[in-house]
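Here you get one chain, nothing else, as structure tokens; it is the form predicted alone.
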Amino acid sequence: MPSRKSSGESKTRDRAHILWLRRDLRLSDHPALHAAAGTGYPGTGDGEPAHVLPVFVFDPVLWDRAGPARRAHLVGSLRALDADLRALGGGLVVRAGDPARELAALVRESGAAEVHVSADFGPYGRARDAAVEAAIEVPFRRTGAPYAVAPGRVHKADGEPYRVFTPYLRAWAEHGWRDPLPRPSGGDIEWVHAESVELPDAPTPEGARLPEVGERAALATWKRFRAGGGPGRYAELRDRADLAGTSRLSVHLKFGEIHPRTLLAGLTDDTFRAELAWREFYADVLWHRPETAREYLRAEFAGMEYDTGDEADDLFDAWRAGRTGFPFVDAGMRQLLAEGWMHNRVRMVVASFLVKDLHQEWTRGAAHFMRHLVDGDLASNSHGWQWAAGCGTDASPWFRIFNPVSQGKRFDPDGDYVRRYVPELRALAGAAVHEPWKVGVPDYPAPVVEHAEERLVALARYEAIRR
């Protein structure tokens, strides 16, 4: 990424504050921004005005882990944020490299008095922030979070963290959250400019249809969902893969293009509110048990017998390519590749299929999802997979094994979802699309396993670790 000067005169201020942006790529309801600017809103700082230098650092550790779809969305979101900042007289400073080194250098260059961030609660983020705090010679201020209720804030009466969602939900709702903070307007904040580098090239993967990027797109998506009665119909429609019953806001929450408090403000629908709480519950679990990003929450399941070797690899390849012969599974896996997203009901079905029909470890599927999901969130992904695999939180018994055919018939009753993503089956009408082997479709594979048989194998292996 070649160096360039950002537009605007490079300058320093007696009281300049760096705003290091990460998972908060917006201007509305941004506590760390208000804290950096000293705008005096409750809980956001000392109220003394300051000049703000907004910066994003491309951390190679995170950039290298992200797949092409997530990279494309990130770069597009940063462009959108830069445009919004320029409209206010500012502009986004971009750096690349080790954050501790880059932030320390920027503090020296700008003469900044403080560095402000929204707190990061992930395992890597916490360690990275500690390294940055040690490397800079000015205060490191954490204000706000990507969550309505930050991880670690609620716990059981005995002080222990929650392992079950329903009591967590009650405590989370009782704790509550502040109202969203206002978006700054022209003249509210004075901005500091500094030398920047170009944004990296991150093209949209060929043939992929990714969501719109940026805060304005997030707010427009939320407005459309509410205007169409989405929250009120969420309980009824959220599991229907063939219908537009979900908000599609997960990617915007992932990048902080919208804050959950914006969604919760004035929200009366309990089901949609609970869905937002699931995201915060999993973040709380990961906060207390950071090793569960890649290790079993219930350690005994690490002793389960899983399949490995060439045949298992071939089955995994069929699963990730959407060529298992089970249409509902294949539609989901192809949707993932085409859009960087998958309907949540289908995520549960394809996860169950990999672990309990193909007898492979959840970690393998979770890594594939994180590679391709635009909304890939470590806590939600790892613990969503562990829930589906039966080794995680809550009352999802391991012996709950989704039947991919009956799930398809129930949540895609006319087969529209399958036909959308599996063109080989478009000639089949209605629910017949879920059992193509009954009529034979030359270009579509036969089922790679017999579900009824593999279900018994899975249950036997579960009984073995129970004993």
Ligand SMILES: Cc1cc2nc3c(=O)[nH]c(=O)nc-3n(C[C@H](O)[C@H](O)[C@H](O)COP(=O)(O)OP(=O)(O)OC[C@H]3O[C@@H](n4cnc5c(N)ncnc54)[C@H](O)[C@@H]3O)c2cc1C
Second form
Amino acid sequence: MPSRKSSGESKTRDRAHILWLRRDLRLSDHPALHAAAGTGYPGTGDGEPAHVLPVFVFDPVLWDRAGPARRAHLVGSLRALDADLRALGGGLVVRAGDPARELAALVRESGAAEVHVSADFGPYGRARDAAVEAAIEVPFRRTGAPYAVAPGRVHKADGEPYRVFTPYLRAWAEHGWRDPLPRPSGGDIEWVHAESVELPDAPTPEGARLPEVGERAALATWKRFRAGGGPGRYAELRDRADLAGTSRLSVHLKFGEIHPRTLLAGLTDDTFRAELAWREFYADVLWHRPETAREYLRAEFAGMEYDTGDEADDLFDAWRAGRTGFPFVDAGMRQLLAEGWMHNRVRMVVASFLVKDLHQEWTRGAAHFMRHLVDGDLASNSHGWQWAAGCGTDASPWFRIFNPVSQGKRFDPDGDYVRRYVPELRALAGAAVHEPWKVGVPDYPAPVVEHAEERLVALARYEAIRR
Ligand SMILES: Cc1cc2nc3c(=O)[nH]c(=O)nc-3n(C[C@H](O)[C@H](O)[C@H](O)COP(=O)(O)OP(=O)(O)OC[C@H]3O[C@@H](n4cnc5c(N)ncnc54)[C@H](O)[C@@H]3O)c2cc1C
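Other form of same protein, the form predicted together with the ligand, not the form predicted alone:
Below is the whole assembly, all chains and molecules, this chain first.
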């Protein structure tokens, strides 16, 4: 029997089930946990009570892709989950390495009879899970998903997947979802321990202010949002970059610290519900078209003329540092670096700016986002970018090109958002902050392009592929 890091007596059991945790770092509403313990829905697992061995495997492939903000959040979240498991008499087992090798070894060591997971629908996760399933000599059981309605579940009458959001939303709502499952309390589940490695060091990036971690933080965030009337005021406030009008739940959904069903249960606000459905829609699109994580959904856009070379690289550097001379864009890009998060309206504006004002491919911006976003999610990010770039779902019209100045004036009317993230402009009062060139501010760059001109260039390039 391997040595244990966790405290308490080692439990040897005839019948143990491994619960391999990935994007489901919580104990509430956890179908795979219930399936592993044999306390879930009828028909999940084999229904017989079993002892549960919860494990997280640090996969070098995913670890290398995650930027410092997501690494810090992940490690903090695992620490919080371990503490919650310990309070129930268990503890998290941590391994590091190729998941197929690690899981096969853990099955052998523990004598586990089954491996349970919440299904993963992303391109990498599907391939990885198939490799693990082939490597272990016991059943691999998928129960539940990070979504209320799993990707692939709803489709058009002719069996084809949806590519437009509104009909998807209708079908998604009609399909519905089960009520949340209860959180286990002490004594509900017997836990099994195994040898565990230390969690890696993942410090918060210097100067960054990241969200709180873990299931308790997720539930508290949701509670605060509801207590403040958030869902009811969402339609009115969600586009205002200067106000705290959105839930800030994306990071918790990303790591599965809260299940979307928990948010949907009893929710009456249609706008907030639809926003949760966007996340599910994009996961569905990616499930059907995994290559669109990095390739154009509308293939003709791959043939469009994009700028490359030294000058394009310099403009890209200005964009990512938040030094384009467009205050609303710069505030967003600096918020990303400072908090690992950016307001949705601003994500749309900075994405449009990179593609339609600087004429660069969406993939370049998406990669930068994925490196810095603490909520970085392949489906939402790639398809959020493709939507903003006009090459994605919903036939979002290419010719609707955001004006970065009027967007700022509209969604940050008093300039508070810009002043928060762009200290050079703090001396400018009110909406004047959106047009600093009118007064001239030392230390702040002049606009790197002329928006009206670049708009025409973008339209001409679009016409060329349309013809
Ligand atoms: C270019 C671009 C890139 C994006 N990248 C990501 C990403 O990597 N990860 C991510 O979670 N979201 C991404 N989004 C969507 C959206 O910006 C964030 O989900 C939202 O800003 C998170 O803040 P919140 O939790 O306060 O959202 P709220 O407004 O409170 O919405 C609640 C939840 O609904 C979901 N949601 C809301 N809007 C969208 C949307 N447009 N697309 C998909 N899901 C949505 C999120 O899970 C969010 O947490 C991106 C959007 C764009 C335009």
